[in-house]
Amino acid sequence: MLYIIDSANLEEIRSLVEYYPIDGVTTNPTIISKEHNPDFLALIRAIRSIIGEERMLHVQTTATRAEEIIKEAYALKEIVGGNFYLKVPISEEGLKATRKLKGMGINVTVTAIFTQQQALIAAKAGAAFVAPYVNRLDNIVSDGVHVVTEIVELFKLHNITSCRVLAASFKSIEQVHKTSMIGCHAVTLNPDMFQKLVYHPLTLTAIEDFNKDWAAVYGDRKILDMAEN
């Protein structure tokens, strides 16, 4: 499964892309609004040279008219460069879109998916990525999980391999991991959200007991110490 880090903080891009596994990051207009950087431009390219080439980095486009979405992907793909994704929330000007830039060697994200049949029409139309939301679902008395769950089941009934689920929306581990479990091929999570991934109190306690364990024999020294005499 891909992690995906779902914010435009660079501070905390730098920090996440030094110590976890991070394939790419997610934006959109809301998470770019949160860092109040009046130079747009100047923000994504900083992201890119954080993550660097290779990872991907999804931007949002701000128009709503295929023709105009078509222009904004191919001015964001000559800014940011490397592996790019163009993120078009799903509508028919959306599709539109997404059939053309298929053709024209473009990657394109659906977002704002919250229905199995938007998923897949949008896999259809050429969508590299669809994007469903998984605790907006929560929100409102469905089961964001259980969405994903079939959308993954229907594109391997329906035998769609050039299309990924990229779940985003988590407020809990208990999410991601009933996510993880149904093959859902990437997440994408606020920065907060890592932490949470890798923390667990007993853990904590197993570390201070190896610690104090160690501390009890050889005292203040360390293995390298010993190595070096």
Ligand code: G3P
Given for the second form:
Amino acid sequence: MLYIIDSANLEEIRSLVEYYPIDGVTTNPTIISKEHNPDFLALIRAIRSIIGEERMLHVQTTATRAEEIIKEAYALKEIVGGNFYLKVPISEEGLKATRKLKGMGINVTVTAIFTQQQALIAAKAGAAFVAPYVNRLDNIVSDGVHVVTEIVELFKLHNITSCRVLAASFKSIEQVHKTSMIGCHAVTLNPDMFQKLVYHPLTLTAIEDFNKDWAAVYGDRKILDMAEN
Ligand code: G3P
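Output block for the form predicted together with this ligand, input the form predicted alone:
In what comes next, the whole complex appears, and the chain from above leads the way.
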């Protein structure tokens, strides 16, 4: 499963890329606006420079007409470079743009997915990823993981291999875990979720015990010191 950072905060991205096996970054206008950076293009260029050319960078269009979406896609692909995906919210104009961009060889992630049929038709239109919003579905007493499960199942049933499911909008590790259990291809997470993924109090206790037991016999001597002497 791919782990993607859902943020445009440069410090957080830099730190996460250093510590975690990160496959890319997703942004949207809300995420971008949180950085209060008047130079949007400089911000996405900086993200690309931190994550390198190979990791995916998904940048969302702000255009609403297919022709404008296509022009933005070309401009952004040129500016962002590397492994680039244009995010397009699902709509008729978005689907039209997706079909044309697929033909032009530009990867599209169709986002703001709330139903299984939105995902299926986006995949048929040529999306490389569809992004269902798990927590926002849970918030309306729907079932986000169930929707993701059925999208993954639909893609298997209809032999759709050109489109993957990039689940988004997570607030709990339980949501992430259940999403990974059903074979979802990718998740995009807020930076603070990564720490929560690896934290466990019993792990900290185990490490304290290891250190204490070692020190009882070897004091503050390190393995490296022993190996070098
Ligand atoms: O990638 C989409 C995501 O940013 C939406 O998440 O937390 O605003 O529901 P959220």
